[in-house]
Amino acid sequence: MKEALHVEWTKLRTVAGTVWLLAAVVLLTVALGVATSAAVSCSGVGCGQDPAKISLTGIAFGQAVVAVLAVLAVGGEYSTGMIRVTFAAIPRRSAVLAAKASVISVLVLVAGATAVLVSVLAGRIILPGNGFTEANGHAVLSLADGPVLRAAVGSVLYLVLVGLLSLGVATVVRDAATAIGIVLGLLYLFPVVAAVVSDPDWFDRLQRISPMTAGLAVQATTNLDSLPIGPWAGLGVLGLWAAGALSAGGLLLRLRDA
């Protein structure tokens, strides 16, 4: 496993676009959650906004960065004819998976981390000035808060998850612009499929096994009571997305040739 490891770090180390992408998923999680701090104004007491949630708006894009990152680990691998070179050298392709797997999390935790506590602290210096204020029922966003530190970290989590999904589906299909593809669908088809539905019980069925739906529920720090799904066991869903994705790849990669 540890020469896995060096192999995969190495090989994604040494791509250009491995620091372009993780670059871009700071930026642009940054500066959407800039803008729609920016954006968004709180005009008095109980305007029903979650300023944590506004802060960290830019997860919802920056994740497609991720996707397309943790995709090309597997799927540029795949067109370049690169991966019977990796098998050849590492015969054991579970180990490969999970090496894959290791270090596109420990590079996507960092990216995510960064990203996140940049937003939180643009979100602490905005937001104030757009009326949310301790006068209108918000305090000032702080990771010593319980909440805003669980919507915080659960966000750097979320982020990971979808870097883990995008690489069992990539391991799946084996071509970058599928998964890529596929990847994309779930999570912003879902939204969209469950904003079309009539019946609200199937409306919250949806947001609770949409993998951003609920996934993304692990922001939200007001209105708990109101959500289809709760912050964790949102989570959790993406989590199980992902899992049931890496176990196909998984088994897959040990079943069929390079």
Contents of the next structure:
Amino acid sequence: MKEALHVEWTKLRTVAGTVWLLAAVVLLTVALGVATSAAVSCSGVGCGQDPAKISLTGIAFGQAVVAVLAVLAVGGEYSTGMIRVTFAAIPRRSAVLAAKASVISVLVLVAGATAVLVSVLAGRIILPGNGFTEANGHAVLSLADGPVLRAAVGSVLYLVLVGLLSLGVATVVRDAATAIGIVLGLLYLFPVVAAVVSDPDWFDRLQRISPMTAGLAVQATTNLDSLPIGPWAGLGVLGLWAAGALSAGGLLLRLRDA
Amino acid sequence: MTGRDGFGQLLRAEWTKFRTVRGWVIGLVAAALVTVLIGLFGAAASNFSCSGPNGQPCAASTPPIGPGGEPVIDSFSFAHKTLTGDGSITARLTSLTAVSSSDGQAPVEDTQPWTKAGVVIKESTTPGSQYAAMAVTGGHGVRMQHNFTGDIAGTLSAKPSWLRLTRSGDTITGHESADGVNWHLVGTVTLPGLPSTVQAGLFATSPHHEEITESFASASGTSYPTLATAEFDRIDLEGTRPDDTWTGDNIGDRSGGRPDGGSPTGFEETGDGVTVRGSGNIAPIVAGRGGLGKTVESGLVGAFAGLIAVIVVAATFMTSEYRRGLIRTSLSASPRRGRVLAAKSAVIGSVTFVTGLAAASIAVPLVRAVERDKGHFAFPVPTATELRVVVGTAALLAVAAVFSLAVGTVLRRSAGAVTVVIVAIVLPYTLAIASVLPTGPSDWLLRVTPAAAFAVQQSMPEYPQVDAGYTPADGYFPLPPLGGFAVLCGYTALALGVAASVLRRRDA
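The structure above corresponds to the form predicted on its own; please give the structure of the form predicted in complex with its partner chain next.
Let us now look at the entire complex, which starts with that chain.
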């Protein structure tokens, strides 16, 4: 296993795209977060906005790059035929997948933590100027605050889980473009479909199983009662999606020819 | 090179490549399938229960239908007399106020911009029947309105205002005056097939007070009725009229009509004047989230899933040439590289357009049938609009495919290309409509990103005489249909330009 980890780390480290993609995760997440923080204002007490969530809006953008990074870690090997070499060197295929998952997780964890920290810091600086002040009932964003810490840590874990989901899907379909299409479809389509469903039960159901909507519930710090699903439970839903995709990938990896 | 083995042959070569790769054909079939199936799912998951406070059956939630076929609200207090043949009605409105009580407390002054009262000539007291009215409004001055969608602005806004409607055959003319001596023409409208005997009189109505609180989780609204009180005098009804006394009716009343618990709706005669109190609105129903009405485009929600499949197919249609080195063969067979790009674009564009058109033309009627079966009412739109929505959706898919192909040419990597295009087209829409963003940034996103193209799916007009959200989440886009579509075309043209340029300069 240690060997497999070393192999995967070397592969990912030496591919030129990895550094750029990790930089893009940070840059795009922060950019959208800053843009949103600058665009949203709070006009008075009880304006209904959630400052932690606003400053972390960029996660919706950054996750797309995380998906690319994770999909390429598998899809890239299949498109070049490299996967056969990999399996010849390390015949335990589940070890290869586990190693890939670990390396991706660590990389996304680092990039995600950087992105989230900078986003929260930017929100802390920008938001008070837009009316998110003590007078309007909003404390300055601070990681010492329990719910804000949960939002921040949860957002990092969210990105890691999106990476694992993408890795699993890519292992199942073995084609980078298709895998990206499926992952982004899973993430972005649920909210669109939920918007046209007028049965409140189905609406709640869709929101609870949607990997993005449920997963991002972890960012909420206000109005927790109105959430379709609790913060950690929501992240758990995304965790189930990721676990399902990874186990399907692992199973198919054992059964299929490379 | 002769014409025969020129561009035509190139097109054929690309078409052969496309149809012989199983994955691409499966991808497009899948795009059509998910478009229809997700649309059907959206309709099937739109049950609603009809357990109103009085346990009314579902039929009660079906709104009256206006003369133009559109669902309408036709709810007001009406003091009327029968008028046969040609004639006119004149009245001076001396006061118009509205009150509300948000939570059962003492009523407070709460005049809405579209609180309105004035004179009206109406086909009958049946909700949804034809009418023409001259009204003073709470915030928009004197208006002449007819048949729910017609709205002509007058010049006065002060009270008292004199209002007059004159009927001559099917034609109704509206005049306003500040003093009852000098009359100014506001408008002339035609009510086709208006019967000889109509109801003429005074009306008052006031729409709900709506407050929409937007938050990141959702947009929640509070809304409560307001009650308008309008005082009229100098009332003069000319023409053949069999009855001498006013008859009072609460048109379209479903609530029992005591919005503030104190003063009832209705009318009373005061000396030489009449006071009318009413609540409601006379206006077309506006489509929006949470409503029971379904628009044409609600059947095309699956096109988003179809779009993603199309983007994947179109990107790999180009990037696989690079992956397999086929691009060298393609370019040596046709050394003019721009033409290879043009042929590929033409093939992927037309194949996607046909697929999209088939999927959309199946999805719309199928979804509509399911929705009707579930008891939803449909917002009728002119055939031309429905055609624009269906063809526009197919064209959107086709242009997005060419966009994806061009980005694939530039990046030469399928995963990158697919991500760029999905993030450019689908993510802004998701952010804008899923109430992730407030309305301001949402509008802005749907102006400057390729997601603006979804405006071709908007079938409902915005009515200036109805206050409503008109946000992207309600299905209203900031740009007109073709304007929004042009934004996507602009991005695509730009991407094609860059693609042609790099294709020419780069080694294959």
